[in-house]
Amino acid sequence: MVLGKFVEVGRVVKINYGPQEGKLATIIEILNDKRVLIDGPTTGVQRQVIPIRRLTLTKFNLKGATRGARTGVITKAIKKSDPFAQYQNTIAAKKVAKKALRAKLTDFDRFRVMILRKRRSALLSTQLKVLRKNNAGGKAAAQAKGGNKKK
């Protein structure tokens, strides 16, 4: 397996610590092997230094994003290609807000899901016995032909 995502001028990033935690941010300037400087100024993050542990990197690269770009020539090159719209389709993010709707849930909306897991497997139960029913008739058959027999 190749490794595809490799820090960059232009890397579209997740912050996955500190305050701003879960926002994202196009990485700017490299300033050495465990610090980049980063900004997102549409989605609210300002131009800071981070550590790169601190960000987890997306397969998403912004186009014409260049070493030490100011602010305006990222927000254009961010409207232009939009990378943040094509991260929220992504699995990741659509686990992330999976997660935030669960955490969401009210005590009685649990109960509810709870409810509605039990009927959806009695639904899952009956229909898989319906199923090994009707198929036990065709092994049966084939067994009394001496189609199945192990060697």
Given for the second form:
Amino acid sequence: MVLGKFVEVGRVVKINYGPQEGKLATIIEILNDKRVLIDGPTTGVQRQVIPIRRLTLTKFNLKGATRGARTGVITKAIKKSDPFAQYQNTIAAKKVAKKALRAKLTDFDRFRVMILRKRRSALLSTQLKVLRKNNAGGKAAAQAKGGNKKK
Amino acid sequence: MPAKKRTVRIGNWYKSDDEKVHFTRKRKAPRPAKLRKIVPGQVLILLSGRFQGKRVVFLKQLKSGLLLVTGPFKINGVPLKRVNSAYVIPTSTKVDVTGVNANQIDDDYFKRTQAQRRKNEQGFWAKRGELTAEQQTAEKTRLDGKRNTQKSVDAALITAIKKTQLLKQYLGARFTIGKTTRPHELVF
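Having seen the form predicted alone, the form predicted in complex with the partner chain:
Following is the full complex, with the preceding chain placed first.
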């Protein structure tokens, strides 16, 4: 297994513990083997020192982030290439968004979801029946040829 | 100025130990329950009684503090009914009730009549025939009146409900809790 995600300047990280849980930020400076300085001007994360234990590394990098760069420099770099938006397109981010949406559903929404899922599954089952029937037609012909009495 | 001395009057009567003090209401009339943020037209989930789990439409709060709700009757079988707001979950779904007129309905509408009380007195074996002829016709007209009030109140409601997709089916279904539902996490 090749290690791909490194703790480095410019690495986009997700905070997974604390009051800023769920927010994205970039690593600006590495202090020691346990703490880093992060900043997320566009995502609402104040420039702060945070233990690496509270972060999850993503596969994205902020291009143009230099060691110890000020918030203004970081904001400019984000405007040029927004890795945070790229992260929102990943499957992991979408799963989190889906979960958040589902938690917000009202009673009526839940009812509608239930009805629509039932309708979708009904459509799927009718299609499946059609496919099975077509397949079965082929099978019956083969069996008839083989002299099988069972239908 | 010398402070007023508080004097405690000791009477001639001392309560014995085994005399129970019963709860006496200090107020003459009960204070109507303060309405939580429940708005006319809001869909409520009934939590107790014969219609538990049913989703009904809230019409107004009566003077006694109870909530006046209706199914509507055609949709889920709940008639015009009084309901205690403590046994209700308000949902965020609202129906447009601008055309609905429930002004003439108040607590007297739900009062038991003489004929009903008589029937209840006689209990299980009471038969309709035990009412006099005029009482029977009175009962019949009373029930017809109730049916008409129900219909007139529900008519405007049902047209409003039909405008939203699946709302009619939603009101017809009961609210249930399954194995995986977490009621404390549900948003209503």
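By rigid core we mean the largest C-alpha set that fits within 1.5 Å across both forms. Keep in mind that what you see is a predicted model, and the values were worked out from it rather than measured. Numbering follows the first chain given and starts at 1.
Comparing the forms between these two forms, the C-alpha position of T106 differs by 2 angstroms or more, with the core used for superposition.
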